[in-house]
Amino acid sequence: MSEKTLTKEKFKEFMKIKGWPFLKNILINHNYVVSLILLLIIGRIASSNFLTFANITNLVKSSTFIGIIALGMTLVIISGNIDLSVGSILGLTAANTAIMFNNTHSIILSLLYAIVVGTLLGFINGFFIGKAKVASFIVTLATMAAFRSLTVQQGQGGPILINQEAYYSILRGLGYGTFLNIPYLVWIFVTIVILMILLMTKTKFGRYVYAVGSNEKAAKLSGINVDRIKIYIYSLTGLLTGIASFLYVARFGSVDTATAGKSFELDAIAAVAIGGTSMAGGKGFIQGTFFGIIVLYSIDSVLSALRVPAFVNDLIKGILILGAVLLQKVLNNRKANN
């Protein structure tokens, strides 16, 4: 047998023992990697500047607000629920944070206030879903409308402006500043991603979230307080949205009460789906959502480089979401049949 034939046989044996199981695991549990790689290839072909350091950091920076919200949405969907109110929570929290900053000119107090308000609004969702046993779709649909109405009323239908002198001297540096040529927003986003990964992989709470989403009845029988876990999940989602609200104010310096955060929930859900989290609950990864939001925001850059009309962006996003969900279904069915 020739050396070439031996090499081929060894390669086939390697793929059978290690290579294919590894690739199969990537396809089933981490299919967002495939989406990201394909997008990077297409982006590089479309524009030589696509993979530059500046462009990548700009993509991550642009996705920070929705990305942080999407991390909370990941927990919600893993638990087998949904949250349609996160965009309205951001709008209401950002409006109140802007008012707080105008009154105090303090970054720390404004951040703490945003976290408290966001957590409280998330707790309201969690209470009705966990304790009152109302379907998450109905509760968050109601609070989406209610919170938005309060936001618009607070701004009398117009924007809430931050004191410009205080903004430029104190707050703007956070929204536009850099450290080691990397925007502060990127550092904050990546830090929160790491903390959320640790929370979901190294704590009992993380295991309980997966257990509730996999089989709620079994979770109850095993001694998990499912109602409390749901309240914690929605409160944490509100907390993350509060942080995103504060960063939103720091970045833009004003809050349009009618539009701030509008449709953010749709992009957050899209990022979670593209990131490989099962929409049926019980399965998903924080890192998947991180790459999912990068993929989602990269679409605009790729389409722009390919000179595709901007009004078809949402069409492409819709196709991606459907494709991600269908791929999950097909792979999960094959896994069940094997």
Contents of the next structure:
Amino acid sequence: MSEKTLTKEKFKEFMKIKGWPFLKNILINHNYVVSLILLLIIGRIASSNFLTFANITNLVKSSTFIGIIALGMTLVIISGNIDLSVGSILGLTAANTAIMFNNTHSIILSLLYAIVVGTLLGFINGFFIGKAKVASFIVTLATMAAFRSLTVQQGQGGPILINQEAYYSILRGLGYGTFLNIPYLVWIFVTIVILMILLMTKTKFGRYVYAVGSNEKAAKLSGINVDRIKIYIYSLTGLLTGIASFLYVARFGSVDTATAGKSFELDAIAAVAIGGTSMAGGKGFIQGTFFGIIVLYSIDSVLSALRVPAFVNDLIKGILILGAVLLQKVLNNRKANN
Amino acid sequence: MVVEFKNIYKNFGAVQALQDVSFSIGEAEIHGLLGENGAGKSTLMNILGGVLSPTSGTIVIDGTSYSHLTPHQAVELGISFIHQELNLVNDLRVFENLFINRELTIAKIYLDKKEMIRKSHEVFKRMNINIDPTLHVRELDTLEKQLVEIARAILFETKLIIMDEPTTALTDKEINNLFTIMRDLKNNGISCIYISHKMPELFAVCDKYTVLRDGKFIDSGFFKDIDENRATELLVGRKIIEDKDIHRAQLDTETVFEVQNISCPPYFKNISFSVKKGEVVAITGLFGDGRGELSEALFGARKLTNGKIFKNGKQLNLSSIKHVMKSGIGMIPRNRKERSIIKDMNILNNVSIAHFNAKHKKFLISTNEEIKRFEKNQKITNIKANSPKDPITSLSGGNQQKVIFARWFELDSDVYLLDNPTQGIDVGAKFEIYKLINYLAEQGKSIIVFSSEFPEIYKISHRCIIMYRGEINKVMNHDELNEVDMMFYSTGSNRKES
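Since the one above is the form predicted alone, can you give the form predicted in complex with the partner chain too?
Whole complex next, starting from this chain.
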């Protein structure tokens, strides 16, 4: 009996010192975790197939393409900007990567090519935003249209097909293969997530991104070359989109120039918002975006498990995005008042 | 209107901005509100204007008690607040500004421009001034803008006008004109709260005075019963004693920082001066003197059209701020909230940011090294914080400013450009900043302080450069410094004839 009360007290003590602050921190700064857990519980109740190993890896796998892009979008939004062109960058880069692969039949060269093209397209955004100081919304709205147009021109309105023989013998394995029962795509995605977390928390560049987004003037007066940081951010987003484009080609084996990557930017922005990154800049986490994209993708499977007609999926998504951001606002206000 | 403050308290977090302030303002009275920056004048006036709510206490207006006011209530009661930064829309015309949010209409839809212009003419005539109501506000000079604000107050039956340092940008003639209008208003039964640092003006126009110091009520009475010495005593209080704690550091002969003939039109031109090792040079002037732009230019944040800057005899590369930082020059910008603190970052990251830029070579950041650097500088700057990982916004203004000092200590800069370093911090913290500046001077650092506060300049500087309209008008050594002369040269009074 006395032993029982002792452990109870110990538990209380522990909660007081470590537990509550920890939970509070999660609730306030990482509340996307709450939405994820809620969704997963609903899904689990609705269907016993939900939350199985295969189901989870599937979820992560299907979110890889937009997920990798959303990581770049996180930096863009933390720095107080926006990038509407990522979908078009993916289209243009994927189309060119497919052509490169047809010509070389080489994984390495295609990947490098995708990275170079993506980075270059991102750099174009960054140049106009950083150096010419045009609002990011306008620049990327323009390049969104321009890059898409170039892509469609390249495919003459139709798809760019990949040499099927070469695709099946060389590239397809990457898009469908597994290691330790986990798809390559998931390994790649998670590796990039970890690298990006390190970049944002452990390097000077990460600090500068936060500083620029939080107070550009102060960042400049601390000696940060703000224009250059913006160019780096957009180039990096282009680079990540390049990687996503390469994986896209590996997975789907052809690129429909009119639709490849279309409205990816919206899902990417939604993931960033659900993940708790402030649209005003200065605050946000890579891991938030990672959970954000998974929340976004698990909606589909939860809804189908609940036998909700697929037509209302986007309605639910919309409500969820709004709800997540409202929740953050309420919690942040409470924090400010304390 | 009779306004009575009863036991007003106002806290901002841990900072007590107002403590137990009680006094009253009578009918048709010009009431001078005195106090140094940070004494709580603006806080109190914002409470009266409904912008802030008092933590406790009541405001009694014409017999009715209020625990707090909303901005809407304040307007309804007839209280007008004329801010230091004028609240006019530059892109609208004068009459549109006068009637903003209270437009006259025909049938509730169409704006009745004719009537609004007619009424604007009427009110200007009543004030005995000549402003065309159809001009755009951006075409007006500062006095005219001020008068438009007052006209707006008169137009809507204001019973009390609060004026926050209305004369800083005005010439003597314009000031007299303003005073005539204020006296007219008084004769029409309108009360006025007049906030100013300038004793002669206060004595010229005000009937009663109230002095605040460190957020506390000190004294209230009639100006005719006191003289300027007594007023200054009330104003400055205990700080006269504290002054003894600050000794100016000994001067070295070695020149560290030298500016040769730099210009940046239209802000400033032909500026030359030099600063010795261990010297504190103050640069002062009034609104429009180009001092803020000069501070930016010295740090490489603003391009010069000609002139050179030398440090230790070597010409500075001004092409980027980073180059200037690496040459050993640090900067505390004015307007801390806007220009120096990074609000979403914690204290530690705010301190480290300059270090990363100029000194950090490694690929990854080590939090332990960061904390070690912080702790070293925390001791020197005396930052009061629970944990370096707390958000910077959890600190008081003074401690935030010390964090910004620490930012440059990490780089061990030799020259410090301090642009209005004690802006918006309370008196105690100000004193700590002065001690810090003195400490730096003793360490042989060279310091350039941009300030508009005479007591501050007097306390810390060896020499004071007074600017007028972008040029150096006068240089005064510490033993020549006095407030009257400083004002004389700041207003360009010595140049009036030319």
